[in-house]
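This document starts with one chain, in the form predicted on its own, laid out as structure tokens.
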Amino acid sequence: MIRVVLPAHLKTLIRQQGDVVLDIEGPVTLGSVVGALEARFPVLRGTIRDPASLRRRPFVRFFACEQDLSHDAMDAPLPDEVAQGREPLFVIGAMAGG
């Protein structure tokens, strides 16, 4: 069981409050978690990662266990605490502007 904390605008898009809970088969990676999110909520396709390249969107960040995982490879394993459901994976919409 993986817990994912989404930003408010994505929660509104999927019409869900609170954390999203996912069951992941196989290795728990950023790619497998985002893939499971997109499979469960097809409306999210293209919001977190580019649908063609499968790379993270520029203004989306991933955090877990007080670590910025945004620049990790999508197939890199997530921390054990996340994989075992003890800590959530945070998907954050980065802010920009001046």
The other form holds:
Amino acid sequence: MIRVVLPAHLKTLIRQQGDVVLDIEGPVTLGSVVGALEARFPVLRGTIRDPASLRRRPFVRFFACEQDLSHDAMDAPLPDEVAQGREPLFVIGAMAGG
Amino acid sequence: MSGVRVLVGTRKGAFILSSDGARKSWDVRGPFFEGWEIYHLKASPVDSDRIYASQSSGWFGQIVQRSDDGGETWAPVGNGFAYDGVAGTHQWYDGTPHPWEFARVWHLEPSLNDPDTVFAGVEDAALFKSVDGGLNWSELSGLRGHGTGPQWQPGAGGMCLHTIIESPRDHRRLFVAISAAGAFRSDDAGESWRPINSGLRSQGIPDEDAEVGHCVHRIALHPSNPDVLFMQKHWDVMRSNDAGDSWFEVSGNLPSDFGFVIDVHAHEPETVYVIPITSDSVHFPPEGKLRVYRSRTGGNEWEPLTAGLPQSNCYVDVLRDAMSIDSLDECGVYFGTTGGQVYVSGDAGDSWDAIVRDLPAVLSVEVQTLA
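Counterpart to the form predicted on its own, namely the form predicted together with the partner chain:
And the full complex, kicking off with our chain again.
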């Protein structure tokens, strides 16, 4: 069981205010988690990563366990605490005013 | 009883303003999609309950929403805007080649005869079409591929395709406009295109009357006379009597011929509206007076319309998609400002009232005339 915390704008899109809970089969990576998110909520396709290149959108960040994982490879394993559901994966919209 | 529904896109969500035919008392709904930029909403002319909305964010990209019940409920449709084939390059601000990159949908234009067919004008400039209600999008790549595409450059707001007009006389004829490339026409339903910029002169480009490179801000026509086009260019208000084959200036006595919006009266094909803005570097009305200018002569002779509009200390802008016209017997005119006001005139511009005053900055205004 993986817990994902989405930013407010994406919560609005999926019409769900709480954390998203996902079951991931196989390796728990940024790519597999985002893929599972997109499969469950198709409206998120293109909002976190480019649908063609699958690269993270420039103003989206991934945090977990007090680490910035944004520049990790999409197929790199996530920390065990995330994979085992003890810590959430945060999808963050980069800070900006306005 | 007849009525109107005004669809307002803002920097922080969408709003729907409704009234009966008197246009005096208004119901305000929204914000829809709060916090997101809503560049444009527009309803199908053949199904008033079908509304498309462009929802975007610099963080999270592009969503297209659709309502099938007049804006009561919404559902996301497709957001796959992939350029056809090899995207190629256009010119960047410094003159170097820059890859075409999708940023957002600026304008959605539902077809005149099919509620499931809708065109999307996007940044970086391209025209897309959906024939399944927005679920899937295909580029009409003859526009970017007709030959001048590699010369196109972005304006300050990005290289956007912002105007899409389907000719009401011949549905195979399409007009589009791009900042800062110019106007283009297709006579075969979007398969092939050619620039229609003869007569435009722009001091901001090396060759003032080049085939492309003009910053067209908006084009409008009257359905009864679709060969006559009116254009608000970066500077200059222009007119064409031959479907864009040639243009001539009709700025006449305007206090400034810079501006963004232009529209045509619903029942008088020679009555045209613009809102002059001071200059390309000063985006607010001349003298701090918000004035709509109306020409009843198809241009050149313009009268200021000021009743009900602020005539001092007004420093808002009116963006290119933020004016619309209803088709009630007494034609209504609407526009929205970057200060969050949406104004209505129920008497063709003679007098104005604010429907709302404190919305987020208004990006677009479209009105539906309801039976």
